[in-house]
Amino acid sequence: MTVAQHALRPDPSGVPSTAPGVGFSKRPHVTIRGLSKRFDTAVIYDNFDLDIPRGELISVFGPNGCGKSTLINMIAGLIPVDAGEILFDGMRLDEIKFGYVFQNYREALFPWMRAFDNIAYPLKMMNVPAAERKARTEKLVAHLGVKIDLNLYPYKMSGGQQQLVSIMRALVVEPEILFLDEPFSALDYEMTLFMRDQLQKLFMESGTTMVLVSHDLEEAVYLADRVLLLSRHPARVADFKVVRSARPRTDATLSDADFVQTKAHCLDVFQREVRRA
């Protein structure tokens, strides 16, 4: 496996990224280069580069407003580009499989399908046979150690269960990567917490790569194997900070010594690059 080259650019703040600088060891599984992107006259991104290593959980963070949904769904395709280029291990967008779960679980979920149909319903669209469908989904359940009840309707379900059927949705076509848009944002605090560590347990078992875009701090660092922190439009890295804390990560994770670290580093970055404005 060739090291492959870090492709952010030099923060001119001079603060050194605690990125894996130069090389990380693992291949890039996204590739971006020369990325841009303007809405009217504001510019959202100019010439940006990234490299998203292979099955890590990546968070994006940063000031309200900096791009972090828009630079997801510009990877995931539901925004075109103005310039650039975006690769799978080489392949277009259209030539990969990948999952996508949005904000609104209310919305993603159809209501007239129970909770088993509608995480079944990617492999229908892809002309999956009815009884191939039934054990993948089966096996996917059994897998996750999913104990919720699937033959109810979205209706009958919680917020957080609505929502745990959404990212089962997106798994179940065995994607190559998975992206959240501040997937936990329409939930309670006590559902928050729960539906973190649902999927810090889905990641560990499926191994899938994930980008995570997160309006929390604490939550981006608890999930991240690393914390992309972008600047203010047009959006550059702040710094790309790896998160050394052990998984399964717990309630006590948020007091070790090395998670508040990480999460002060995070915060000085964050508060560094509001101040910029």
Second form
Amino acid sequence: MTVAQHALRPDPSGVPSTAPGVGFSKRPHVTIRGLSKRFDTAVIYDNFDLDIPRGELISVFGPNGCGKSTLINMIAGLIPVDAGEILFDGMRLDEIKFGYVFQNYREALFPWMRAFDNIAYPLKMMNVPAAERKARTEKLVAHLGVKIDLNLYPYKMSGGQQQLVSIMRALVVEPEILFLDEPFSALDYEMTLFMRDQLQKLFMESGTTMVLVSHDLEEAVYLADRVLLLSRHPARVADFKVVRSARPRTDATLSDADFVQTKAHCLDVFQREVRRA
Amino acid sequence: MNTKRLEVFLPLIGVAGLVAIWSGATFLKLVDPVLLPSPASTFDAFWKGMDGRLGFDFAKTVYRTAMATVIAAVIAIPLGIVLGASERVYRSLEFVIDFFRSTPASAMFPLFLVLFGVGDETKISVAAFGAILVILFNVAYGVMNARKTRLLAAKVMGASRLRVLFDVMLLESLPQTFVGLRNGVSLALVIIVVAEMFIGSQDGLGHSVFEAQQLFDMPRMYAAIFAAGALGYGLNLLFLLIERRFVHWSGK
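Can you swap the form predicted alone for the form predicted together with its partner chain?
Then the entire complex follows, led off by the chain already shown.
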């Protein structure tokens, strides 16, 4: 619980400290202070504090309707906060580059553009000249070793390929932080397993801070450096559990004693929070 | 493999069947030959007519329908986008649009006759009036029902409001816009043909059908009806082909 307590501890100076041993090895990337949000009468967040460490993949997990997606949507500016402050290295959202991957890739991609142009679109919004857009997109594709025909329109692609295009579109701006809202839950199981490993590869290569909302505990633990376990709303940090398994994680990791124990612990916390209702 | 290739010709069976029944009926004199001429004499009237008077009437009707549709599209598409972009504006005008959309455009003939006289202007403007409301309604609906995720995705990538309108909403509304255009052109044709029958007309397919009926020239009347049918079918097909070419993602 020490980690959770650390994450919850308000910082009087406004610059969160790093407590050796239990805290982050580096300065936190995102600092959330006093976050409040209500939908009609339901209080989803009430004076919520959280530090997100830099360069780590954080999975957000919790009971249904606890506000997992609401959290990343507020951090990514998709929905307004009622109160509170969210800073990235002390900067506001509009001062940083970030990426967002939606669950529904079919509706998030632009069907009137070829996959390549979809990926390059955020660069256009940043007023990058056409030639450089093309070069940067090609560089990203080559770097990731993606073997899909990007001249296709999205609707000609499989679900997994479309979501891979979505993720590339989010990565092309070289974001400082990437948000993923249940990115694989619309895919079949076989594709989900494949995409998990693709995402892990992307994470290991880019070192970008990633915040992933998942409704699948195994996936949440498998991908994460830390699992953020939320309580029922108003959401509190029930635990911020470090996952120690080495990367790259593989199928063997799933039966690894350390992994199994971490997952069991997370399940315990989750069950406790579910029953609390 | 062979049967697959032959399936392309399936629609011809219906045509052949219709012609066969029609031939049988006239050959066996089941129907008064004055009321139902044989397929051959009808086709003959169509063929000769398209080379002369019927062809001229056909062209007139095409011209009027096209004018009405173009005018309607030019007015309705920008207006529909403005309406659809703001749900409040749309809701406040929805009833008025819906009311006039439900009003038979033919009921407006007398009013437009007073306004524009008996010339082409009246026919074209009544048809345009009908088509405008149909297109407007569909465009506004298409813009309003733009996928929310797609709008959010554009916003998250830093697109401005104007950019979202042009890069996303406009393209999102295109499939529905084409539904409006196809319905609009069909309605325009209906109104034009009716107008050509009754409002002191000198030409057009409606006039052709009406005149042939008055002269009891049945082959010519059927020929004109088929010409109108072919025109309606052709216009619909034309818009479908344009849609398939430019809105390739429609329904996908």
